[in-house]
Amino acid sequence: MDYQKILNTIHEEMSYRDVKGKVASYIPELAKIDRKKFGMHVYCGDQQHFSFGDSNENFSIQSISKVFTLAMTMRIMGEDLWDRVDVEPSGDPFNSLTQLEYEHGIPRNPFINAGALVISDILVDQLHDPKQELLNFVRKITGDPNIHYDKRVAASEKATGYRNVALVNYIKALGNIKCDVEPIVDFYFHQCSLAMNCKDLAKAFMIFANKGRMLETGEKILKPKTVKRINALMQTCGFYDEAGEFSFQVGLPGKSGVGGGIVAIHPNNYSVAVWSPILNEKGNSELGMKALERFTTLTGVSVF
């Protein structure tokens, strides 16, 4: 497969101006990013590189970072895990709140908002530093020491994050979060400010698509049952109130994130990332998915 022919064809085609979408500016420092930003990378399981653009330039990954705390949980909980949060697509915005009061305080999910903050809950109760585990924990399974926390978007989303708050409130009130509000959001807030680029992303994903381990090194990071039950809940779940339009359109299992990010794999061939921050009326890049379209449309291969 030539995948750089067909990356750099997707780059040919498409731009910003082919969509109409806008930049998320309700956290500000996002309403910063230029729209016309468009990047992508492949990761092939024979370790081989592809991409365009702006494909190395870090940018915040917003919930694209769900999928590792969630990874990071899975290792502390196991199967325990689901007693506090569903798996079930939610149909409803990724920061509603009306779910939570029928059921009784248990999440739809772990890549909505209120799934995201009981995984939260459970980092901050079982880990020191938090934190800084996530950041270890990124930054092996990507190889790359610089990763870090964009402290202005971290300190932007404090500043505005009030629904978040009252999500952590709420759950708490329904007997669904343990520890005190004001680490859990806090822990919340560095982890969706996690700046990484495109390649970071693919050699991240990479362990989602090779069974659990890390290409480079065959060193197991999470077990074959695990990496199942996460990429069950990326096409389920992935990308907020569009999970079924995406499945549709691209057929891989992936996330999406507010800051224009999108990671998706192929089991056991690639893992692709991709970066636009004009963002469709779902919350999800507008020409991201576009780009992921035409990937498989080009490759002819996705998991259907």
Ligand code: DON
Contents of the next structure:
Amino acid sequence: MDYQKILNTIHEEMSYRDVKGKVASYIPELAKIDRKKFGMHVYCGDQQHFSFGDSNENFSIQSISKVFTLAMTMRIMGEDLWDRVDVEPSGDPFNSLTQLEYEHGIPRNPFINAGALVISDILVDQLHDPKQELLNFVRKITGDPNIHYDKRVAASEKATGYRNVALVNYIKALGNIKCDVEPIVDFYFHQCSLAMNCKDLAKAFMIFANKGRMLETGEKILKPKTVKRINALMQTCGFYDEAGEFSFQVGLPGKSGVGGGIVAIHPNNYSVAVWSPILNEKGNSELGMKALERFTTLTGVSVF
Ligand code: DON
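Having seen the form predicted on its own, can you show the form predicted in complex with the ligand?
Full complex below, order starting with the chain above.
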């Protein structure tokens, strides 16, 4: 497969001029991003790398971080996690509060904000220094010791994160949050502020394409069963109320963030990351979804 040729075709065919969406602005710091940015990186099972555009430029990974915190939590508590978070698509926006009332504070899945905040509660409760441990985890699976939180993005979200504070209070009132609200949202705002590029993300997500092992060293990071669960959740819940559309268009397990990043994997084959900050109405990268649709169409390969 000539991946570089396929990426070049996508780069030539597609432009920010073809999409109508807007850069996220409810987190003020994200509104400053140049809407022209567009990059893509493919990391293959034979350790080859292919890319175009702004693939080496850092951006705010936002909800993509929920896959890392889910992986860390499953390493700590395994299947017991499912007593506190369900595994069903929500069909609702990522920051919705409505289902929690009649589902007694059990979030529908770990990728909506409610589920990610219960996971933050678990990590704040279980780990001595959760922010440092998350950095250690991400640095290890990327092999990049320079990955950091973007403190300005974290502060910007903290200043405007009323819905997330409301979600934690609400879930706590319903009995599914143990710690104090402040450290939970502080950890959550930091995880969302992780600054990474497409190459870092493709490298990090290779563990989900490689049965839980680092490709370069063979080191086991996650059990194959954990990887099966996380990939199933990315397939069914990774794009919130657009999970069906992403599956339909692209046909890969993946995860998006409001910074405009999307990462997807093809088991035993490759991981791919794309970044364009222009979002569609559901909060997913408009050009990123189109680029991945072209990628699985031009390669003729998806999980289906
Ligand atoms: O909690 C929030 O609203 C953001 N920090 C993350 C949301 C997000 O990335 C949704 N994904 N597309």
